[in-house]
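A single chain comes next, written as structure tokens; it is the form predicted alone.
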Amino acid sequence: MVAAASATVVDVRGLTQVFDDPLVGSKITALNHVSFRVRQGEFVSLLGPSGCGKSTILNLIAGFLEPTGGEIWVYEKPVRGPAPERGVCFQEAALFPWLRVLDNVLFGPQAQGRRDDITAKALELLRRVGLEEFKNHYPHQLSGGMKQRVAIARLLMNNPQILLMDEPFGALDALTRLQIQEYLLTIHQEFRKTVVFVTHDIDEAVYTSDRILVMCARPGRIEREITIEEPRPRKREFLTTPDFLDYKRQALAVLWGDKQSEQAV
């Protein structure tokens, strides 16, 4: 577990976000009154439905949007747009076709002209995610899991401090999106990034986290904080056990009501 002490790296602000709907000429409220912090090296997962506005958090956390209310605060600072620190994985992986899969991870450095030895540490980092041997193929030669693992090499090259991950493992089969998910617990435990985690998999979520922000559907609000006090390095096996699946049965009771959560674990 991260300690309560850590230092507070991202802050929400009584969020709101709203959207023209230009179907109905009406405006939609995704997001409302949303608050809450994530602490420096914290693995924070955003649970809920489709639509409750998790992934508009996490574009308003990384400055692809400004908010309708509120403010997001990053290192003590507002967010006024994109910036360096935060990285941004999403569902699809969005390697570039045409590059190989060294050279997919070189690009942004290589965008921003570096010339230190950028490729022994993109090497590194497809070793570290089991990639090394396929530095040469395209994109088109990978599975979906190889992908997203580029796709982890290439974010964690732009050095960022805090990791914006938009269900990542969503387009994946259950066993290769566990195998992905072990990739990034060692990769957490290893850099100490910060991580705040979209997904609508409560197992995923309860496996991965440190603490769980349980939403509500549209507009999108936190209902509910579980805290996992389960040690890291995680298990498998802690997926067995009673503590999983009181945490599971939390989630539901938020998502379901207490009656069908008691029923579907």
Given for the second form:
Amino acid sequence: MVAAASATVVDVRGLTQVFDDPLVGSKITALNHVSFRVRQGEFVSLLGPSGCGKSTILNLIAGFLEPTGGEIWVYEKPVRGPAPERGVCFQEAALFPWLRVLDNVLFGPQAQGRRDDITAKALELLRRVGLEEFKNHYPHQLSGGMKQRVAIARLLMNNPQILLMDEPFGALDALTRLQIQEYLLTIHQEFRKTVVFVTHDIDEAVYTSDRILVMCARPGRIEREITIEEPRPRKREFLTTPDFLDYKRQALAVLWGDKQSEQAV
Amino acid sequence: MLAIVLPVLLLALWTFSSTQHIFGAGLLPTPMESAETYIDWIAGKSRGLVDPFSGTWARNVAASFLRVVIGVSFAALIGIILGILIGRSRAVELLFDPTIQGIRPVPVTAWVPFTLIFFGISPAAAISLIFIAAFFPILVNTTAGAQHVSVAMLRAARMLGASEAYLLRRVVLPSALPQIFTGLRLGIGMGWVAVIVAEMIGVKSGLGYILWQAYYWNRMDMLICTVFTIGVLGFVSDRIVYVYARRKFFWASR
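Would you mind giving the form predicted in complex with the partner chain, to go alongside the form predicted alone above?
Next comes the full complex, this chain leading.
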């Protein structure tokens, strides 16, 4: 595969994250020596139960948090705070409710003081996510799936090299979710983005990813790595093949193992 | 329909008690007499007598209204900027907040002697008192609004490339605006309290001054007219801001 020969883009080295627990007054180890690499153009999912620290990893790569231990290197530079090269898609779309759809999409380039033909590009991106005719709507007038599509257009406007996605489709109904996953796959294919995708949905991870890092909780760690060999572009039919079920079974085995060991404790 | 039941009842009670001289003869004017006084106050067509209040309505309403606008505007300008900074910066909060919280409980009326000493019998005394009265509710609400900007929205703006200054202007400020307007409404209400107090004591024009003159000359009809006017002006200025905010911040109600 092409991806195998590509350069490392995200390099997570021995990441350890310890939070203070204000209730108990003790410390919680959210992540314990987590290391992995993501290559150029690769689609990698962090899959795990809630509380396994997968969102924490994403927030650390995004630069929203500072690691208490270990390092994150992106394009051979250590991460120091958020930057437009690392675009983040949030659980809730996090659009600015006082701005129209078009102005939301224009926020990034405007924040960076760009004055070139940004409106034409914004309209083009809105057309790509099928929302050009909603450009003058406000976010509260849109459905959940439409909001996430605007959020994706807003991201792509900045032309980020890496997309960090934190359970972006978790709140959507099954059909909308499938549609928007296909959008994302098209975008990944076409724009050659590197994607780090956080999810607790096994189907979603298998369907979209080149590689799944299955995580376990207490302390958060990567338990297993599953490579999905299915060629791209992925077809809907993949969802019902024996291969798909087999990948799903592998992931479930790890996740269930975690549950059992938890009960043993 | 239900809203007018109580006003009609009060008007009936007023009519009854004034025509039956419940409070003694000549003390409480009838609604009709008060209405005549009001028309004379506005239009200045004196009823045969020389009435010092005749035709002075517009001048005094304008004077009070302008003072409230100027005082509240200054309070808003400083209160909003300082509130945003206190809400977003721990250092600014530590620098200002303890002092502000220490001064805030002082009732606005307690500042009247100070404003008179500093500004004398002048409109500046009223404006400075309005400023003090309106400043604290605007500041406190702005601070709260700035502190409660959603983390996801701040993160979204940062990863889209916004600098801290840009963030304050284009995310924190608009996000806090609904609450800032709540502060503004409270501030305007406090501003009307302050302008009446200040004009009764320290200024020779405005509705507070008229109120005090009406009391001094034992003009119960003018007292009623002035109190009515103050109520209407307070209500109208609050409504203007409220309706504007409702239209502008439709997105905040969700």
